[in-house]
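Take a look at this single chain, the form predicted on its own, given in structure tokens.
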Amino acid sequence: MTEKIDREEIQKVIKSVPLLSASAAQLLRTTTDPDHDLMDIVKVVKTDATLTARVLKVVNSAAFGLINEISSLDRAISYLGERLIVGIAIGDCAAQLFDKELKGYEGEHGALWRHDLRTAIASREVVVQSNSDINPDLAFTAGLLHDIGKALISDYLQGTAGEVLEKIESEEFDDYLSAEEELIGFDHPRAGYELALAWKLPEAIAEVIRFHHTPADAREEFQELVYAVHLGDNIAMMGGGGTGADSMRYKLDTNYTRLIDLQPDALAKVMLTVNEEFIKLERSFSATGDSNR
């Protein structure tokens, strides 16, 4: 029998999760500023010796196959680009969550990280292909963090996947989101939002985490970004990159066309890019030395 949880219980779980490093938190704040540039990223990384070493290790790894070694942090960051730097910083801090076995979703170790990475790439490409005014790298970062709540509630859902799928098929549950709410009293977007508040994440990213399955409920100023990640999440699942039993068991809000102009040929380009970029980025992130990613 599953255990019902509430906000107080989620807060207890969150207290056991490491905080984001000061540099990772600053990178997230910096990248949500529309007026930032690459030098702002460089300044943040330079304050963190561990992150600096990670960045230099990645850029000089076999994944990039450079002939000449890069020893300058400025050059390394310029070469890798903003989204990879942010991904390294977040991945290092939140490895405990991203690499966790999602027993409640029947997802293996690293499934959450791989799905979030695919969603991040897809979200960025949705923005690019639809000629949106949203910063593509912000969409990438938001996509990378959108499902973090699953790691917080997964253990409470252990042993329920079979029952949930049966009840979705029989329409007793509308989707996996309503099943989470019914079974344990808390769904993963709400859990992730509580973590976003604890980590003091930028409002735009917190809004994506909270409403990535129900984008119409997001505040108007953030809806376009939330819809972009909503689409990116569904595209990632369509490509076979889910987190376990819940894959493709959520509703697509087709009203995305109100804010996102993504033509069928553009959607095909997004899916192709996701597959190509995922292989390259996963190889790059694995250069940080984490065998699970």
The other form holds:
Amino acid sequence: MTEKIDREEIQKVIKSVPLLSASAAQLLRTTTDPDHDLMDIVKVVKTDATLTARVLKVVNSAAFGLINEISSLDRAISYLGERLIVGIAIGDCAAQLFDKELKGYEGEHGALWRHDLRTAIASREVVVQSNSDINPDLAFTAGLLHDIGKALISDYLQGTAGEVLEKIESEEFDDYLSAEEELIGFDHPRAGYELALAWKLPEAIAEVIRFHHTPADAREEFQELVYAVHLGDNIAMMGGGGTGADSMRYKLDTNYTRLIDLQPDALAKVMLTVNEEFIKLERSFSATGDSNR
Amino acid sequence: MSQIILGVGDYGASNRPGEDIKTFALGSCVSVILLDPKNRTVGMVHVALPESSINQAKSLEKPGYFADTGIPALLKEMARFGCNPKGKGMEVKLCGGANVMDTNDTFQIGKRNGLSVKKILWKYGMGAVAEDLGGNFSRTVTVSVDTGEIILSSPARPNWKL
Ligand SMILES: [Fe+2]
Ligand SMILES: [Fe+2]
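Given the form predicted on its own above, I would also like to look at the protein as it appears in the form predicted together with the partner chain.
Let us now look at the entire complex, which starts with that chain.
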């Protein structure tokens, strides 16, 4: 029998996780600000020696195959682009969560990071291919963080996946989201939202984390972004990049058409790009550092 | 025991005793498996999208991505092993093509992949003798060259045969 958990229990789990670094938190705020430019990103990275070293290591890694080494931070950042810089920063500080083995979902090692990275790329591509006004880099960052709550509740779900699948098949549970709620009293978007509050993440990102499976409930001003990540998440799962037993066991909110115009050909293009980009980005992120990614 | 691992858009064939051909996590993708008992050769292509018309350049570089270019590419590959280039005498098995829940037409890529694969096979006069398509889950598939046996797996489910 699984035990129910409450907000207090989630807070306890969150307390055991390291806080975001000052530079990562600042980068997230900068990326959410509609009036920022790349120089603002450079300024933040410069305040953090470890991050600076990582950025230089990534840009000079074999994944990019540059002939001449890049030694200036400005050039490295403009070469990699904002989304990769933010990705490196939060990927490093939240490594404990991203790299957690999702036993509750019977996920393979590294599955959460890979799914989040795929979702990030897909969310950004959805924005680009549908000619939306959303900042593509913001969609990427929000996509990267959308499922972080799974790392918080996974341990409580251990041993339930087989039963969940049976009950979804027999329609006793609507989908994996309601299974989480039924079994432990807490679903992964809500858990992630608690972390977003504790980490003081920008509102737009917190809203994506909280409503990425139920985008219609998001506040009007953030809905388009939330829908973009909702689609990105589904596209990542369709491409075979889920987190485990829950893959493709969530509902698509087809009312996205109200805000996002994504024709079948555009969707096919998104799927193609996601595969290509994923292979490239996965290599560049794993080029350095000592994680198992 | 050796294994050929196919990524998205890859295809491959083998007649090596003891070898397996494997592909991971077919979400909406479809795996087309061709078995040639006479030549003891097995082939597989991991198709991601129904039609190459959305990106011709890509279909030249990686024909396996699309149903309409992937199946001819696989047949050509198998011909190198002495199989009939039109697929005569081969058995076809299909799996994958899953969809997310409550999907709409646009997002039913899994279903469209399955239909497109069948349409192309039809042109060669081929039809599947077994298939495990659709549903809301991702499949990993392994084919044995020795026996032609196909094993499917998915997280938190017991493995099953096709
Ligand atoms: Fe999720
Ligand atoms: Fe997700």
